[in-house]
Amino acid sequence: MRIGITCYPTYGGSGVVASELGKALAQRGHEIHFISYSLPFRLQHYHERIFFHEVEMVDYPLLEHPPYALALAAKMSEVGAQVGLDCFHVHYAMPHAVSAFLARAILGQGRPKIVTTLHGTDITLVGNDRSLFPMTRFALEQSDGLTCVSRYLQTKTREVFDTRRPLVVIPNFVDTRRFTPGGRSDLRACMAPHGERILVHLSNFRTVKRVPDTVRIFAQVCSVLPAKLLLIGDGQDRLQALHLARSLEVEADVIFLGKQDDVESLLSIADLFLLPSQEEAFGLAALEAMSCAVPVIATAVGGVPEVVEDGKTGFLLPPGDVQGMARACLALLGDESRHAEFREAARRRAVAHFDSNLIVPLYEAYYREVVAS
């Protein structure tokens, strides 16, 4: 098939899923065309059968802000006509599904079809904004197929938009052959030269991720045993986390790594993964950590309980329960045999339920169903 994929190319879960899906589909023989304002960060190297089409913005003197949704629709219709796309697969309803609708209208009804994947904040935040509510609902209704990354998001979408459209749950996935246990000893020695325990957090540092709570949890752990905290990613809360690390006197043990391409190497040397988010539709970073046999200490919100088994592959606590999360960390780090059991269970769950070879064929089958409808 020829599939056009549009996503936000930034350091977030939806962009990661879209990029990894495109790579997996290309490996399975499909022709993939990414259409966005910049190359997604996980596509920095050449991949056979993957093409990138940049959306170029044009400044109009009468417009205060460049009309990205219109420019995207124009590029999508252009690519659709040139290569004969079978479907647009857009990640996030706003504005991508709206742009896809316009592109399809330009090309003529019927082909390409539109598959919209909902990732969370497009429904719980953007879609619930009253000014954007009618347009988001319109975008959902006009899509030929709708998928959600978790059962939680499926239920939430039906509640918010009162839609009767079929919503197919296709969970996020991980390449378990790339995200593997047994990290590089040289990298671990570099990050923790004195044998300290390593805790990791990976996100886009938005407020909903509660990165400062990660620092607070680590400070309590660090007061009991030697440890290092690796913060992977960047965003609006980075400075707050940095100032907090200084005020809690743990700055020397908190390593701000910024955006990284090789996250699998960093996750594989971790002892624990921290995800204290206020809201998560799925928790892809937690899944990638689990694939590396890293137990997860997270909040029991959204779709996270569908990924992390409380008391088996990690611990789930209420948002803001810094002390509870710190105690959970220390309980695992202080019990080697239990920690090893959690490690094995985390890896086993990732392989058995979320491996890319299990999930990508679900997308393939869904594409064929939508195109044939």
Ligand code: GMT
The other form holds:
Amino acid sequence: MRIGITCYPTYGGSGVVASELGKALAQRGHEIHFISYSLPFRLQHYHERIFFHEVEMVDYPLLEHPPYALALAAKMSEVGAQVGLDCFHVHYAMPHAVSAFLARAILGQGRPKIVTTLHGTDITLVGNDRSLFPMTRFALEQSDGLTCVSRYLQTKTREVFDTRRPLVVIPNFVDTRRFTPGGRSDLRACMAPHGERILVHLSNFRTVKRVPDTVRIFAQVCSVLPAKLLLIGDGQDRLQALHLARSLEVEADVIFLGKQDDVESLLSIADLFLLPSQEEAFGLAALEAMSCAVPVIATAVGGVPEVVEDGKTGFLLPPGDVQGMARACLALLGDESRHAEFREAARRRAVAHFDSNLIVPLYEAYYREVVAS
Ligand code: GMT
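Alongside the form predicted on its own that was just displayed, please also present the structure of the form predicted in complex with this ligand.
Every component of the complex follows; first up is the chain already shown.
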């Protein structure tokens, strides 16, 4: 098939899913056309059968806010006509599903079909905003196929939009051959030169991730045993996390790595992964950590319990329960055999339920169904 994929190319789960899906589909022989305002960050290298079409924004003084949704629609229709796409697969409803609707209207042939994948905040925050609500609902109704990344998000979307449209759950996935246990010893020695335990957090540092809680949890762990905290990513709450690390006197042990491409190398040297989010439709970073045999200490919110099994592959606590999460970290770090059990269970779960070879064929089958409909 020829598939046009649109996503936010920035550091975020939906862009990661779109990029990894595009790469996996290309490997399976499909022709993939990314249509986005810049190259998604996990697509920096050349991949056979993957093409990139940049959405160019008009720069004119009258247009104080460049019309991204329209520029995207124009580019989507151009690519659709040029290569004869079977399907537009848009990640994140707003405004991508609206742009796809416009592009198809411009092409005027009822093709390409539109598949929209919902990732979380497109429904829970953006789509739920009063001003955008009717537009989001319209876009969902005009899509030929709708998928979401967890059962939680399926229920939430039905609740918020009161829609009866079929909404298929296709969970996020991980390449378990790339995200593997047993990290590089040189990297471990560089991050934790005295054999300290390594805790990792990876996100876009938005408020919903509660990054300051990550630092608070770490400070409690650090007061009991030597440890390092690796913070991967960047965003609005980075400075707050930095100041907090300073005031809790753990700054020397918190390593702000910023945005990183090769997250598998960093995750695979970790002892624990921390995800204390306020809300999380899935928790892709937690799954990637599990694939590297890293147990997850997280909050029991949204779709996280569908990924992390409480008491088996990690521990789930209420949002804001910093003490509880710190205790959970110490319970595992202080008991070697239990930690090893959790490590194995985490890896097993990622391989058995979320491997890309299991999930990508679900997308392929869904495209075929939508294109044939
Ligand atoms: O988590 C973010 O802030 C980024 C956001 C996105 O759309 O890029 O992530 C959402 O999609 C990810 C991939 O499906 C999910 O793993 C995240 O749980 C979800 N984030 C939230 O629901 C807050």
